[in-house]
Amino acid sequence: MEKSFRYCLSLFLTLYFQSFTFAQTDICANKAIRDSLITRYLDKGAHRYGYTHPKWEIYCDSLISICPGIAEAYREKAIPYIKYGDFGKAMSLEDKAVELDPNKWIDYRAFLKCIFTKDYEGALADFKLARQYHPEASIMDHFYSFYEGLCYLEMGQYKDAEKNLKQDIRLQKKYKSKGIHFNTLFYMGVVHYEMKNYKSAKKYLIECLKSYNQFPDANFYLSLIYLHEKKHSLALKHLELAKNAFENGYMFIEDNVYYCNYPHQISMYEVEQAINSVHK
């Protein structure tokens, strides 16, 4: 009799387990109860105590034990990860994310491996698969090819740098109605300087610093430039500006740059080491 009871016994819990199952992947298949569940938790929960709140967490937790197939949920709990530098836990939550949902999530994750866990290569796969998706798209307000170039830049691949920041000038002229952002010619700036085409560096330069005329970075730079040229008084001035710069609060311009730095951006610490040598 007390076999027979536990068998029944276990026979309902597996019935019941088993139906709880299939009516949560049944909901989590419903379009519109996804979006609302979405809504619910991240919208309005999670959201509405910003990433440094432990109930961020508890919200996206709490969407992922309801449906675990919803690719924001992985995404918005590798926000505070993201933030705070532990990439191993955040990259792989980024990794899932893009596992249940490519179309939305490749290009974000390719901008992560760039500019945060500077995993050149990585985003240049990343990169690759998105345009497959989306041929001229961009994310974080640039194209897929701005941040090809800077990927080619720090592998010290410099024409194929160059090639992909001409094509992020050419989508932008194409797409944007505004001129060509100074963090473009910066870079091409850079990618030339690197390449010892120093004439052209300085013109990209230059008209970086017509756009954003206190970026320290390109003051930097530009310096560099006329001290090959041995034009001292002039690197010193550009060293100058560079220091106001910093002093008075300019920077490089991003919306990650305070989280992170972005290739061969500089501190004042390299501006003023610069500036003791010009004195020497």
Contents of the next structure:
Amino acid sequence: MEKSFRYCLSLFLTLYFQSFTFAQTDICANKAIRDSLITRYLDKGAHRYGYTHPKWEIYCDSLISICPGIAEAYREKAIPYIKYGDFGKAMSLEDKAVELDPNKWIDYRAFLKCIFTKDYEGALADFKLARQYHPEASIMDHFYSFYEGLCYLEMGQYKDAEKNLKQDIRLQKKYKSKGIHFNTLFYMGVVHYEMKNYKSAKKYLIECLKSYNQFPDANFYLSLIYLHEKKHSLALKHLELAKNAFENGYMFIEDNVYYCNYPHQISMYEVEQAINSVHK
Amino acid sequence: MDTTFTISPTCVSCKNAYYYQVQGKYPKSSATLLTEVTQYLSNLGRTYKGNGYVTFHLLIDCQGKPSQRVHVLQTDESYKPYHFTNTYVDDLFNYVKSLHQWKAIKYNSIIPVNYYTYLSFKIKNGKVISVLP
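Alright, leaving the form predicted on its own aside, put up the form predicted in complex with its partner chain.
Shown next: the complete complex, the earlier chain at its head.
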């Protein structure tokens, strides 16, 4: 009697847990339920605390334990790690998000590789894949071509950098009505500066400063061109403008600049060094 | 590697923030840091191998002094666990210890804080090619 009771109990438990697994699979396949879980665990869960709070990860892990196939959970879980330089943990989570939903997350991983981990070859490979899903899309305020331009700039492939930034300008003209972004103009200036095309570099940097005249980095690179032209008083003027801008809180404008330095970004230190060298 | 924990006595009761909450990046550009670390390593006259990232997590106290306690992370170029030689990691850590311009930060210009920050070295064929963040 006891033996058959145990058998029945075992059978019941097996069927119960199997039905739970099937139920979990079923609910996770339902988009409406998935969306409501994302709302519950991310929008109204993790996001209420912020990614520096331990509950951020607990909410992400809870969502993963309910539906392991929701890419957003991995992407969100990665945020504190990428922002604190734990690239091993961050990128394995980003890889999982991309594996689950490449259409949605491949461009974000490309952006991270370009700006956060300075993995320019990896970023270019990801942007190439991203373009298969979204040929003329943008991520973090810029078209893919902008970031590709930055990758090539940092790899020293200036012609390719110029080509991609020109494409970025074309796309901005096609899709945006606000004029060309000052950072695109800035990087066009930097690329031409690196190619020693000082006339073009100056043109782009002056154009950039018309949009954002306190931009310390643009004033700095413009001063380098004036130094090259032996126009020391103009160079000094732009270095002083850069210094003054830093002192008044102006800086490189990008959402993620608080987390990492952008390519060719400078600081007050470089400005002061340059001013000292002009005075010598 | 000496990672003894020290913090200025006046900073013990301060709250801890992250560098990105208080604009606590090291006040030199990545390009300048790259030039400096390259020179530093070159002066040691050693050769190194490997590809990937060596990252030092640090706590900067409210007086702008780095705690000696660090957390070291290492990955290969695909972000998988990897170990560079102890000599290489020690040399990079000694370079990090030579940086003395960390900012003493007051939150909202009033409240002194300690802050967590990091420096990461991206390495290709044994050579540092980028300094992050």
